[in-house]
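One chain is shown next in structure tokens, namely the form predicted alone.
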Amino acid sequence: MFAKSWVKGLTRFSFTEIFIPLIIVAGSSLWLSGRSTSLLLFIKFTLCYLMMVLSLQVFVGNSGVLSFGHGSFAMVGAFVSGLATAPLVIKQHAMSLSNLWQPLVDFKLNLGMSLLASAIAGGVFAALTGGFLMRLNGLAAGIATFALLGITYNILFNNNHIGPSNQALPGVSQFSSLTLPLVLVLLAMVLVYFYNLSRLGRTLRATREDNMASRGLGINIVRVRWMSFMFSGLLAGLAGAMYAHVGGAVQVQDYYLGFTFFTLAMLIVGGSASLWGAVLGTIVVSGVSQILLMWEQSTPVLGVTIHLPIGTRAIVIAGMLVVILLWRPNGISNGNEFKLPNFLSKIKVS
């Protein structure tokens, strides 16, 4: 019943739905990474949110329920990647650092190692706070998941026991190339793929499309729910330390408002139901950002130079979201897995 056509999402395996968005990542990761250094530096953090869309795709194009707090996980992923890989004499003698609980301070992994733990530690905060908030529906889910983002950020923020507070750690260690997030973004969006196709990914959809009737076939809603609220935290936790070996440093307020906003603008323009919306938001809404970020710093963009004000970008884009929801709400992909032109679909290879 929950592989009819129309369900929005994926409900059946096609080779094309995801090899071509694989193709389409790695191949343009790999030949803009190697123009210059500033265009590595830029499609490591596409990455990054890549990732966490992913993650946002796994639970609110699933379920229909908007989270605002994936940005929690994302900060726990951070800190936990950030102090395991921290250098030991930072966290003995940085002043922000100066009250960091011992065992934080004695707590050292290799990158590999700070990776997994940041995606555990993501999935194990879902996990806790997901048993409370997938109780809630619509309007009250989303206000809880605000909530949450909230405390997280505030705990981190003024608490310096547990982290640098208010400022930097720095001396996190980077990604030495391009190779380990790639391959953790192509390995992610496989996984995402086959969720969305396993039944429990099918399940979580129909509970999407018709609230009332699934609860009538028997279908646990909260246990649903939470399992893939879980499965996108331990996403969340892994884009968050990403991000802070992308940038060397880690800093909670690169995970509040700013992070949340502009990686849900990602899905939502590209389209929350599918993978190949979460893939086609990302780089859409990060090119347009980049190129307005050039033009408000006077630097040229193939040869054309535009003089901006500061702050276009923020306003172009919260416009661009404003018009997707308006005229065209399953976004650019309209709510669908990649497929290939119709003249295409019909050659047979003979």
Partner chain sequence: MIQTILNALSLGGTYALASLGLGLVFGVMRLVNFAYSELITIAAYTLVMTNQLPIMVSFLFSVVVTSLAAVLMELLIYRRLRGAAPAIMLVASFGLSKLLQQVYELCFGALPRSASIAPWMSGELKFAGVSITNASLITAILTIVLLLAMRYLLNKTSFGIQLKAASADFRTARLLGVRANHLISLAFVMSGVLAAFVGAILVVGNPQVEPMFGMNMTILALVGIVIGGISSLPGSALGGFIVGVILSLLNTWLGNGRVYSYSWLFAAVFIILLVRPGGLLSKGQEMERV
Second form
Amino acid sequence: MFAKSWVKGLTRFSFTEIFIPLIIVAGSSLWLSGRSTSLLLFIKFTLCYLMMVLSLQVFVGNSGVLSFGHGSFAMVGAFVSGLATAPLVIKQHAMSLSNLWQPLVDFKLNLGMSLLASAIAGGVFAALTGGFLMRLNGLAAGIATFALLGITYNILFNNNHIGPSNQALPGVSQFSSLTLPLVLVLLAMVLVYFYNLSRLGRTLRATREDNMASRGLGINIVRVRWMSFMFSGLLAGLAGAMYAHVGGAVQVQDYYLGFTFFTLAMLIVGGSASLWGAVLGTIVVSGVSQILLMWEQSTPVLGVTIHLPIGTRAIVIAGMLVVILLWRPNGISNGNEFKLPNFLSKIKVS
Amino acid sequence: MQILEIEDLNSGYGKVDVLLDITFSMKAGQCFGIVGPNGVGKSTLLQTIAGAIKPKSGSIKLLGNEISGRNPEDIVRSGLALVPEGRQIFGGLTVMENLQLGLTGRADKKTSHQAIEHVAELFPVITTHSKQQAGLLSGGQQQQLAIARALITDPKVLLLDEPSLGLAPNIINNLFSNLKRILEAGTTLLIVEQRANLVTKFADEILILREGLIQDRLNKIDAQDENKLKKAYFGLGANE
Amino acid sequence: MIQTILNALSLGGTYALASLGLGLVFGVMRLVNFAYSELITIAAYTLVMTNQLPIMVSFLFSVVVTSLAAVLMELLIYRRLRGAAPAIMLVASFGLSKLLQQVYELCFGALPRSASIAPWMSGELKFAGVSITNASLITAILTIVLLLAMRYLLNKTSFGIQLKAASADFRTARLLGVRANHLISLAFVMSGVLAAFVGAILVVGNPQVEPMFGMNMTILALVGIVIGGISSLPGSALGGFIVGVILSLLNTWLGNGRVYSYSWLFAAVFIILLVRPGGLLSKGQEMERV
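What would the structure be for the form predicted in complex with the partner chain, given that what you showed me was the form predicted alone?
Entire complex below, previous chain first.
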């Protein structure tokens, strides 16, 4: 039965839907990152955001349930990966870590293992909280996930036994090149795409369309949501860790409201219902944001310089989110996967 | 004089069409009944006339004025009120507050006081329970309140959606004798009922609605004939 | 001791006002308005920027600015989203909140703006061996007066009845003649007026106004309306009051652990959403409809 439905899922598989987004992400990353060190850094951060938006797409996009809480999985992932890779000398001597719990001081993993550990931590945290959160719908879910973010932040911000509290944890190992983050993101894209096609993903989308009807069909909504929440938490934990390995430091404020807002905006601007929406949203929002940032610093973009006051960037991003919600609530992708423009697909047929 | 004229009315939810080309008209002081099985669009029809659902096309005229597409709060002011299915009284408000709410939809505010007295005459529950929370009233009392609340908006046309739903037989008798008095006072009534026999007794005409269409119209005499009614209701042709 | 109780009560009252402001708007359009925070902030900025004027003039000015901002918010953004899923409106209000924070940052800078507002407020009043600050006494009196006024407005006026009816069932209320646009606009005005009072109370206690000034208050007021009952206005006020009192008491009792009082409150939100999704004052099923 499972095999049969798997085949059914595969028949929906379209080569362009997954392959073109992969090429766009890989191509633009490699091309832009070679141009300057600041662009390389920008690409690395964008890949972290993309990982986070993929995580949100898996859950929010498929279930239709809003989550403000994914930042907490990213926080946990970042803390795990940060503490696992920060050198012993820093953990023993940094002022902010003087109260760190001994097993955490001894906790040591290499970069690859720490990424794995942070993904597991994010997944486990999502599994633990999801059992309760998945029972809620609509607004209640929005508020409860917000409360989750608030609790996680509040504890990590104040407790110096489990981390640097409100200080930065320095010395976290950094990605030596673009390869590892890029490969992780491409892999995640493939996983997410097939997850969306799978029986689980399709069932979850069915519950999004009609809650009552799917309950009537005997679908255990809580369980289906929970599974996707765990997968989503796993990716969020990984995204948080990647962010730490790009910046070389962990600070809990980086994953709070601003981060939540920025990544949700990406998902909604692109369109939450598809992988292509997540990719497009991340590219558009990050791209616009980077261009405006360069203009704020009076750096030319493709030879054009517009002098903008500092702060314009965030206004434009927030404005974009609001405008999209008003005029195109399904996002730029309108909830569709990538399709070749009409004239191109005609050429292919003839 | 035609008080309510409906022409080629199409309505529904989203992409789903529920009503197809509904056309009928009523004279002032008439009573029409609409009967038909569950889910054929009876409630949708009343909700569309009252403005709670925007029609897709067609025309609804009240006293010769086009009202289709207007807001429900404006339609009630121009003299058409709906007593919704399940009564929908505000359980958290008192009986009197429910009535005061009806006053917001009344065009002539000066005579508000007389209006309350007038409906209180018809429905004693308003005086006896005026300070009580409406949610604590019995089903029959709630229905009285719902009708009183609609009457207080001073409607020329009153729409009632399944008024007998969930009421005991003797309460239903009482309800329909009250409706008769309202009709006799000159208000035009359009009543949706699943139990056809309740309305056939005093409606001037019965519209039979099925699959979004008016399948048949029976006058008072035909409607009292149970065979004819059954045939029309279940869509059985004359030769079956 | 008296000071502790008075502080708890006046903090509770302030939160009750803020929760009521959020609850009013939620009632009429099922919108959790995150940008309420920016209404509080603009009220505080206005007070600080017009500091040279007499306090009453300055305050009146801030009430006008804040309610105007609230009405514009409704007209330009929320009106177009009416009828959208509550979750969509929640995200939109979150976005609007961020947008306004950035606008404030652009206009007033990221650093706090401060001014000494009504310095006599920090003076102390002594009687029978007990000393209390003028500010907490005035806040307590002000919130009691305001809550009584709101109670009168909601229970005794036609506007209040319409508001309560619309909160319970907007569709039926409209069928009876309640004008949707007027009522929603009025709800936003009142929400703005309450935000102006909350902003004033906050700015007297802490005259350091920065772009995120109203954020904490709004998040906790949101906690309040969830605890009290999101669809009931008395519930909202009560929930806000409970949050304020608990927060004040936690801050006193927990000592060094008081940094975690937010976690305790958020945990309470979890539990209440689980066992009574409609809040403490609800009769159940409210949240389902939402």
